[in-house]
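The chain below stands alone, shown as structure tokens; this is the form predicted on its own.
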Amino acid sequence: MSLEFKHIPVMSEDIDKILAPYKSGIYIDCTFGGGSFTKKILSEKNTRVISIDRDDFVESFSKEIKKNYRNRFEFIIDKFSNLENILKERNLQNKPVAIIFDLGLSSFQIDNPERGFSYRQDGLLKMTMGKNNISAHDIVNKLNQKDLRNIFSLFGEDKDSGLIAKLIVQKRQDKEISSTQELAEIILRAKRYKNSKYNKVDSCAKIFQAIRMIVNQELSELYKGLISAIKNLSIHGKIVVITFHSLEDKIVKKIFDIFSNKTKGTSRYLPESNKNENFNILEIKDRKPIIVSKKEINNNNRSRSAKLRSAIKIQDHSFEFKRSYLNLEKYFQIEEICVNK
């Protein structure tokens, strides 16, 4: 079955407007998914696309594109945090003219109960996108109550984080929590604490998303991927990022602001020793993100939280950038703690 029937690309018209007119050269699609953006770029003359995806499920579908664009398309199973190594290994003569990140889950990931992403379907607790060290089962059954509360509070922004963490720990004393429906029921039990008739299944969404972000190290992946993209993009090249979570958008905004020398509200991120470093590498035409249209939301409700930011590279020079400049260390540290436990 073609992925075109299982995944609706988000904000494709907006991305098309940003990339047009399409230059000759190499494009990097860091989140291949259903391949929609890749196919659009390849439909333009004199373009070459290197597509990356950590999910080996989509490899078979990349072969369909390879048949039509044998000499202009390459698919790589890897994390986009390894972008710099991927480019070095290929020893490209020219740097990419555009690098695209679409951070949303594909519909074929969400709708497959065997992947364990959805609270609406019963399946094993997995939530792995590929090349993972841990699964949702590990998070739910091995982390202590404090760590679970921190994940749900900081990544899920759920007001009942403490109670949900407590109920999870209590439940697993009897037996392991192994299915998405078991976890969803625990979340609903916490929500019913003050209202016994509460039954809004969608209230599970934030907790499931928070666990998924930890399992896949999504914030660290984004940080590493963006910094590599800035280093390796050509002059006048474009970076395009679609986010679906406030923390993702915050990382993109802060990185773009710092590298465009937007001093207002940005200089406080940098230590005194680095405030004179030349980060004037990007140009941002609009600091406000593009949000998804009502028309697109009506056609695809899953797109409702999407935000798009883009930047153009105007200078190319070496720089030293530390993760701590983003002032989001507590989030990155939670990711690290949970993976290493």
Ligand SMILES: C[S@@+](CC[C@H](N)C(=O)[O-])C[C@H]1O[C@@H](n2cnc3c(N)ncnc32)[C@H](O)[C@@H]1O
Second form
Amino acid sequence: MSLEFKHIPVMSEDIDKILAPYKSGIYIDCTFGGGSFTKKILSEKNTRVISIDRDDFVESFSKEIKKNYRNRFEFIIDKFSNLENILKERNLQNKPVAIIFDLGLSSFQIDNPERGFSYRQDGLLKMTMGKNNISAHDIVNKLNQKDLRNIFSLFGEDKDSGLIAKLIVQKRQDKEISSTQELAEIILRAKRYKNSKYNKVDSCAKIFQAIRMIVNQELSELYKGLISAIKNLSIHGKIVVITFHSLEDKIVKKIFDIFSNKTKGTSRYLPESNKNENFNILEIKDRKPIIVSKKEINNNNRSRSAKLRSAIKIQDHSFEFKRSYLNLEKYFQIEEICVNK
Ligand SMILES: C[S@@+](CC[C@H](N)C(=O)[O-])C[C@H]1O[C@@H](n2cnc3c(N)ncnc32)[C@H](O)[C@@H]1O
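Would you mind generating the form predicted in complex with the ligand now that we have the form predicted on its own?
Shown next: the complete complex, the earlier chain at its head.
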């Protein structure tokens, strides 16, 4: 396959610093994409990598890697929310020494107009990363005005969410909204009407990203993936997560906080009734995320919102974690409501 689109890996030096020195053992790359992190890990001696991606488009890249690392590399097309089953099915003798999440989209997805992710190119409204139940077309044409407004205000933080939702519902009474450009035009019409000082790129990007997050159930995926990673990691194993959206970072921060409650007493995020539960499983070096350097942003503008958090597993014991501890139920519920409508 010709590589028309190229994905530049984000924060790879920071990831490398966290993972080094590379121990022998199993590494899980939950977001294979162009395979840069997978390749780097495989280039270290005695490592084994299981890579996951929900997008079957990237399978061909995995075949190239397989040629050089037949016995140490496996690629699986699946969602990382299924990590626990993926590991169980393999009946591994040892638990993974590191689990990596590099969230969001690869350039192979964003830059391909046929995938319908970008307002910059005309394409059918899809935004599916792979293994989806719904598409952007369903969201835009089937949800009621209130759900649309909620998606735009909660996930896109757009102050004109109500008007954008209203214009979408009006427009689709004439005919279905099928293309990225039709949707972008409606967003910009709402902005012009409000006469707000708007930035075309930001306005469209936020609404498109909000829809994409619902289509791919990105917050629930992250929550399920992270909890499985914490359960299944080996002692001294590392979890590394790169996020691109403030809600994603919030989920990672809260989960890491709750599971590393040793140093600062019980996490402030836990409800009173659960303060005595033992979630002391991780250690985090820094409560603040690592952010991208100016140099990296200059080389790759798409990295600008990336934040990296990591943790080390220090103890292993079973736990019962409830999603509601994160106090983000309204976001998870919108994802659920929209996918079931
Ligand atoms: C930012 S790219 C990863 C790039 C990769 N680290 C590299 O350097 O080439 C994110 C990838 O994760 C995949 N992905 C996103 N959410 C996923 C999920 N819930 N399960 C599995 N793969 C997912 C996307 O399809 C995409 O290929």
